[in-house]
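Next up: a single chain in structure tokens, the form predicted on its own.
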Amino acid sequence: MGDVREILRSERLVLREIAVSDLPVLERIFADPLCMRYYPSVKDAMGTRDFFDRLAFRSYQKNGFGLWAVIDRESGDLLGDCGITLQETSEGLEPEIGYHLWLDHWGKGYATEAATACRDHAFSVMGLSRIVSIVHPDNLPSQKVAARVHQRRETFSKPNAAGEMMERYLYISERKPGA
């Protein structure tokens, strides 16, 4: 895997730091209207690069974590991204598990497997006591993933880019004391 750092492995996946060479594959995801239907809009190449500059490359330096490349262990293919970023919630700035997969890989359990591995990594390696996922109320597939990964769900509101309040589901996992 060259000069990028491997973060963790699960049964079928490797999560590693994103490399600049991964961006063309990720740009395809962020430019696709179906993949981005629960986001304000699709992103062009520059928008995707800015997104990963903020939530991967700069986050690795500043926080020691960020969005990671999701690699199929068998084929070596880049399936998308999954990782931990800091996001604003009703409790303030919190570590959040997020992911984006190319639609050919939906419905195969990769999102759940990657997000579960991130949750476990957050508790056992990073020493976090709480981690969340923020999900759009209409995004039923991601709600199913988050329900499998997390312990409970709450509703909260956050402002969008125009300052209008939008409702989101906050899925929450907390490390058990002594674990």
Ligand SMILES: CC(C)(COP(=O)(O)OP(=O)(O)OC[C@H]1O[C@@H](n2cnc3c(N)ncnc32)[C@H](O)[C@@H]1OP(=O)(O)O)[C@@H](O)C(=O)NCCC(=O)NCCS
Second form
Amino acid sequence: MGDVREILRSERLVLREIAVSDLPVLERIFADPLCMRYYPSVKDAMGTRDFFDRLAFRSYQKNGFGLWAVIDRESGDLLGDCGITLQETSEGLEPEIGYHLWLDHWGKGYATEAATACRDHAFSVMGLSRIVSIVHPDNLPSQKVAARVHQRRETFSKPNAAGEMMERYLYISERKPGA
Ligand SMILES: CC(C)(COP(=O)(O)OP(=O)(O)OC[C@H]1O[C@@H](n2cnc3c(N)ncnc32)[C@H](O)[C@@H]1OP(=O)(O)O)[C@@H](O)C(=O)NCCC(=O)NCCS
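Having seen the form predicted on its own, could you now give me the structure of the form predicted together with the named molecule?
Complete assembly follows, chain above in first position.
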């Protein structure tokens, strides 16, 4: 992984840009019914590649950020993805922290650690003043992560692929003035 850009380090994790060679592990997450329980459907390999093409590779080029690979510093294993992408919210298009881990790595605090590091990176390195996470009202594990990372929660509605309005929780962090 000599030529992929490292983004940040936390106590147990490294977040770096995703490489094409990471895609088989990420495809496994997005093809798994339990991992995708709160998504409209699982994705096949092509669907996952399209997703990371848009939210990682093209986003790196266009925005300088995107979904990043979450790596266990000790083992070097790829645990999943976590990063910052532009998503439509009640405020328009804004930077959002998202996370998806392979299920063997749940229950160890990795998503909270990675998302917290992304929030701090957004404020201190990217210079953002607000960052959010959008969560499905049924996705309790993700709500617990977002509640630990962010300061407050609102509710908003956004259209799904069929144009129906779906309620979502919007978890919000704002940089304190002077911080
Ligand atoms: C959302 C998702 C990442 C949450 O995973 P998770 O393992 O519950 O979250 P974390 O990695 O932060 O782990 C937190 C849990 O680890 C426990 N834990 C164990 N060891 C820990 C440690 N050393 N440090 C911190 N927490 C630890 C915590 O008590 C916590 O449990 P709790 O949530 O029951 O209180 C995971 O369910 C997932 O990948 N789902 C599929 C994709 C998805 O839905 N993404 C979100 C879209 S909005």
